[in-house]
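Have a look below at one chain only, the form predicted on its own, in structure tokens format.
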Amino acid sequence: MSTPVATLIRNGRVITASDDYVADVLLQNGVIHTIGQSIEVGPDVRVVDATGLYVLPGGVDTHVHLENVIGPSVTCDTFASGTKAAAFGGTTTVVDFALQTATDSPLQAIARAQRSAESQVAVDYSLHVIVTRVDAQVLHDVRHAMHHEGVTSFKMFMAYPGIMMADDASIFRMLRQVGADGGMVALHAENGTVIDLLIQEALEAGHTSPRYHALTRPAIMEGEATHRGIRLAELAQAPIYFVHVSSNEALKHIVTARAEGIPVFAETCPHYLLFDDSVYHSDDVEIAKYVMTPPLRTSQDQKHLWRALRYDDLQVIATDHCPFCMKEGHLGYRMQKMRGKDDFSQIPNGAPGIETRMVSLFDIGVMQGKLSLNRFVELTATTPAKLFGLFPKKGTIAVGSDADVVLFDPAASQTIHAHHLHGNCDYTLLEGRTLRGRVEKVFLRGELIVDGPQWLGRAGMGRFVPRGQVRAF
């Protein structure tokens, strides 16, 4: 059977960041061609009845780690498995990380990541560059990347001294140049040197179990680094973006700065909204699955995060999908979570979440009255696309935008099990949890890639998306 030249999605409820209406949506030549009532089409157009379904823009996840090397460990999702999982979860664009090593440049990092991704990705993708060293040549390469490679965002770490951490002067130099050129620096904000001291003291006292990961990364050290990053950005007269905000200690500085008119933006992640630090209740090695950075915080912190999401002090919900297996050797992966069973500092930090982001947020946000449908779309698709130069190509349903469309059934329920998911990780934090909502169909540039449980996509069909300037302020 020949592939239809176009698809008409009929009678669905179209939800964008600002609109909510029932209409027909015609997907043609990879883009959204027409939105209207009772659109007439020829016999060669596939017609999908979306009565009772939400028609959502494909999700945009601007914080994922696929094939990322962290010390001796590598995340267990490849570009192939991770982007397939993203698609089943209703995400059609991801932004991953190209790591500048000690010996190479941002441009080499971009080329290396693209070589690995090109033949594997099943959804569209872009890249941030993790900058670990700043000098005149690096700044030159950063400018070239922005103007010629379509990479306009750069991540820097205030944590992990000797591995990833950049000093304040390096962060300031990057902020000043990238901001002037219309891009964004994203910061991992924790006071790395003090945290390292706390880790060493805990180990010397014989505290080796996984829960000490959280106890040695106190929220006040996230708050201190966030405040410092804001002041550096203010001096540089540049926008700044904070990744994975977990605590009110960090959030209060963001709220204050935004009230002062400083262009500060930030994300949180589903796990900070779904779980709190009560999971760190024992010395059980299973707690390693909750070892992520920053760690889970208190239920009070969680309340502050929800408030910030409602009032736009947090603008994005990304996953920080950074999966490591609990079982050593699963699918051949070594040096995973059990690497640190006798020393919490050796546990690779991170958790999976790329496939469950949309449905978990629908369940705990929309269904519980904490987020409107429009805000749900804004947080998971539209604002991340705007902040990182992907809008209006991505992140909305509008004539001329890419035909990245999700049909979502709000009335369905599903129970989450790791063995039903499509990534390589052997666990999910949501194991056994029943959630309202289900992704029914996913279109990437007009091509049906997910049809219920059926996978119609293919490795390599995703494209690299060059990005433009920040569009959110």
Given for the second form:
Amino acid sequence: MSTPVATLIRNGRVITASDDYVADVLLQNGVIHTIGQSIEVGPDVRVVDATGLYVLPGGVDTHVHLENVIGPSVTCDTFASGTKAAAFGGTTTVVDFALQTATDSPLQAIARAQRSAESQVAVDYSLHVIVTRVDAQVLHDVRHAMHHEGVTSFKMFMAYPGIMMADDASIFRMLRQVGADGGMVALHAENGTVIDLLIQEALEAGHTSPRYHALTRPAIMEGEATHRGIRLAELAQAPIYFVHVSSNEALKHIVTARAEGIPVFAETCPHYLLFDDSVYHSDDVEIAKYVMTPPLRTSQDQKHLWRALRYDDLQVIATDHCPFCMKEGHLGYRMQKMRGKDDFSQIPNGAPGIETRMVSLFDIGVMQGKLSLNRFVELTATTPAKLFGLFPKKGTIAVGSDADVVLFDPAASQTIHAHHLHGNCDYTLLEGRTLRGRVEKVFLRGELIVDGPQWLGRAGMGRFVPRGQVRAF
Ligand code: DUC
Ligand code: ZN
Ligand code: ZN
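Cool, the form predicted on its own is there; where's the form predicted in complex with dihydropyrimidine-2,4(1H,3H)-dione (DUC)?
So here's everything in the complex, that chain up top.
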């Protein structure tokens, strides 16, 4: 068959953040054209029988690091490998980061990331700018980025002094302007200077193994920074978004602020739901796999995260896909994690997860009765799209939305192995784990890009998506 003019997904169970019904869905000209019962089509339309399958909006992962320079390391997934992996995992839109270096402006950072992404991306993408330095020119460029480049969110760090950390006044200035312009500041909330002191003291005491990564980043310092970020946002009268919330110490401030009506939003990540800090109870160098920031927390924290996900104190589950190789690696990125085998502070912080987000959350969330199907879609596609100005183009199944659609088999299962995944990372935290649910087919703007194990997508077919204002309420 030559390239079909359209695709009819017949008789699938359409799940959105609010609905759940069996219907036919016609994808045409890159968008969802019609949703109905027994839709008639001509012979030039490809018909896919989706009986027994879920028809989900393509996942929206608003926290990924592809080709990101983080300190002295570069994440091992390129825009090509990372977005292909995303597609196989049922994610059709990613938001990566453009880093403002010491010498350039946010606009240069955006242009640089776009140049690199353009020929490589296999799903649609956007960028948050990491703003490390704030002055009048930077604020001017931030405004330009928002109104002319379609970049409406900015990440700032309260950790990593001397590298990426911004001071409170800089964060406040950004919150005030970006909030007034309808954008979002995303914060990495940890007290960076105290954590650096704890790291220094641990190393001086000879505590060098990877487990000390977690011991030197206590949850209380995540809580302190979260509270400070909230107060800055309150003063600035701006919405604020906390990335990678891992602990109840942070969560309790978010819950209180939301109850007071302060527009605070937050994500957690699959690894905080899948694992707890018991993995750190060893001096084995393999623990470097679990060195991400913030570190994994207690099983008690995990219970609080699930509660917050259910009751909307957390609104998003994004991956913080930040892959570094343990051993083999690709593209010359060998032994990245092993750089820190004799000094935990040298282990690049981050773990992979872009391809396993949807299926792992389906298994531990939906199948274990912790999340409804609607909530699963809301957390992984709809709300991230709303909070970051992508909705309703992305994040839902509705007439006129982009035809980014995942056919998902809830009755299938799969055992995860790193060598079956499509990214460049040589390990997965889920190695050997059997998960219920499987992505069967993925459409990007109506084009079939994943068909079972077959890759039909192309590097460069993804598009930069200019984003609008946040929909925070
Ligand atoms: N924060 C992130 O969001 N990703 C990787 C490392 C970090 O500190
Ligand atoms: Zn961070
Ligand atoms: Zn991150």
